[in-house]
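First comes one chain, alone, set out as structure tokens in the form predicted on its own.
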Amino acid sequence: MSVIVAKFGGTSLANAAQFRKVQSIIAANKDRCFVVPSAPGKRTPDDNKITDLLYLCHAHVQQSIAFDEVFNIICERYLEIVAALGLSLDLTPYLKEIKAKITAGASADYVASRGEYLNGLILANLIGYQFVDPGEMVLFNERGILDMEQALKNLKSPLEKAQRAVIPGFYGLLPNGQIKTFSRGGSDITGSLVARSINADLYENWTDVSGFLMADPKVVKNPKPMQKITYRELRELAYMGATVLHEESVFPVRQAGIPINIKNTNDPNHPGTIIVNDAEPQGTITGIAGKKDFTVIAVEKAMMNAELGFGRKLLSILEANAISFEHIPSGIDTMSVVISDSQLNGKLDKILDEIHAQCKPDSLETHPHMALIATVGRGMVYTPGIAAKLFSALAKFNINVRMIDQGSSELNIIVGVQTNDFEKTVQAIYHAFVE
């Protein structure tokens, strides 16, 4: 028998009707032995995610504001799901305990994690699987970094004994016994850990889309789906803004060669997108993704290449100000640093002053309102003329390219353009290669 780990996102478990769909999906394949649920997501565009409401409860307590009204909305949502499913499960004691801990000043991570915890209890009761709390096994170190090796060891034995289990996503435990959550979307990571710990044959990630699309449908009309993509391509696209799957979730399963299948809960027969270690190229490019809101700091100094430690001095200024960079395009006498605006956060003037003082450049300029677009594909390295085709397409649309960067693996080409050219750039690249 094969073993499949199935992770279901917030929209897949937003209400009782969605729970029924999940129940049917699990029942349709006896190999779906382990299930990882997220907290209930939005039922409608103007609805609230349970996780957001839980964070709001914590914020209210921090500001000495009553949170009863918000918490009642949370309770009603869960109780409504249980009643509509006709379960005998009594969530009242759990809800009372959670409210008491929020009142007593529980951490934001504990409060937020209860969304997955409660959904896990409901789903386990619905499908008759054992409930396994990851807070006892998924461990973080003192700095809040996942201890993957220990988590895998801790999960293996109880899951093998359970044979069929529901494991809530999104959270684990710190050495001091406090709950620690992953970043948003972190249930994907829990699913990946579960899959690796029991050496699953497949990790299914069920969401509200039928896999990855070659471009953002908000930017490109009806983009084609990706049938197969490699982990390396996924990392590049996820980093540049393709957010169907949490980018850190690939590491545990990639090391074990476990494929990931992105599937749609609302269209379970669609094949979705399969993510694998290696695959033959199916076309010139695999996908296009990008992000806005970058600033480029351009440094120019004669004989820069002959000055030992120049790059180190420049980057140490960023490090001292707790700023990470995205890219460093450079020339013989020039070096540019691309930084996300969220990293700068009011520090730009201070950084420029320090660069003047320590690096003594001949010229120092900033270029705000930049966007980065990555064209990714394992087939690019085998196809001559890719760059020419890409830049010809941008020239045809009168797009001024401010920066060019290509990785040593030749898996992607990144261009920097003005933010107001972002959509036009993605569309130009897509039409040149796909249509």
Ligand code: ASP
Given for the second form:
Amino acid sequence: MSVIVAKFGGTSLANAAQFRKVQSIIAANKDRCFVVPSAPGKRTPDDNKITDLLYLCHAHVQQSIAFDEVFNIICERYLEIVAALGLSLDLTPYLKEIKAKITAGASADYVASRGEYLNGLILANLIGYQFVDPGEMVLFNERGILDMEQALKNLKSPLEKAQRAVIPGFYGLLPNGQIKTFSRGGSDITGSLVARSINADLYENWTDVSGFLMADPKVVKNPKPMQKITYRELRELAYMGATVLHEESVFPVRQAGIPINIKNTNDPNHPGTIIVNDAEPQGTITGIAGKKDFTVIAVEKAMMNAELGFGRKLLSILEANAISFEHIPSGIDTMSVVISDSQLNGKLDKILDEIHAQCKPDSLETHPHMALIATVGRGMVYTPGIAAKLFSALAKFNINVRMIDQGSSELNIIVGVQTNDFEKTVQAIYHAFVE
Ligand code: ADP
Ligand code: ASP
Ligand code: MG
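Return one more block: the form predicted together with aspartic acid, after the form predicted on its own shown previously.
Zooming out: every chain and molecule, the one shown earlier first.
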């Protein structure tokens, strides 16, 4: 018998009907021994995610506004699921305790984590698996960074002992005993940790699309699915905005070579996408992904190339302000830094002042509203003509490219364009290479 870890995302567990689908997927293969649920997601496009509602409860308390109305919506969602599934599980004491803790000013992470916790209780009850709380095992350090080695060690024996278990995703514990969550979408990481800790044969990630698609289906109509991709491509695409899988979820399983299979809960027979260490290229490009909301800080200074330590000075200013950057395209007398707006977060003026004072540039400009688009593919390596094809497609659509970056691995080409051109750029690249 092989061992499969199955992680189910929010839409896969959004209501009782979706829980039933999950139940039959698990029943269909006895190897699906460990199951990692997210919190209930959207049932319709304009519905609310439970995680968002929980954060909203916390925000109400912070502003000293009553949160009963929002909390009642959450309770109704869970109680409706339990009732429709006909379970004898009584969630009222859990909901009461959570409400009391939120009222007493519990942390945002604690509040958000309860979405997964409650869903885990329901799923364990429905399928008759043991409930294992990751809070006691998935550990973070004082700086809030996952201690992967420790988490893997801690999870191993309780999971092996349980043989079949439901482990809620998204959270763990800080050294001071407080709950800490991953960043949004982080149940994917929990699933990967569980898979690695018990040395699973396969990590299945069940969602609402039939695998990794060559582009975001919200941007390109009916993009082609990818059958097989590598961990490195997945990491590039996920980091660059293909949100189907959390960008950090690849690390635990990659080390052990455990394949990830992205599958669709609403179409379980579709093979989905397999992610492995190495695979023959199936085309020149594997996929396209992108992110909006970047700012470019462009610095110009005569003889910059000859000034020892110029780059270090500029980057030290960012480091001192706790800002990480994405790219630093540079010329002889110019250096630009591409930074995500979420990193800048009100610090732009301060940084510009410091650059003026310490780097003494001839000119200093900022270009806001930039988007980055990555074209990724293991088939691009050593293949001539890729860049020419890409840039002629962009020229044909009159898209002004503000930045170009190609990693030395040749696994990706990243272009920076105005945010307004984001969708047009992804579509132009897709059509140039795929159709
Ligand atoms: P879950 O709640 O199951 O974790 P997510 O919403 O996190 O699901 O991820 C699935 C969604 O990712 C899809 O519904 C789709 O809209 C979006 N998505 C973005 N880029 C891609 C892509 N390249 N391939 C597939 N889905 C993508
Ligand atoms: N429920 C969390 C979120 O909405 C984690 C997850 O879905 O993976 O971000
Ligand atoms: Mg997700």
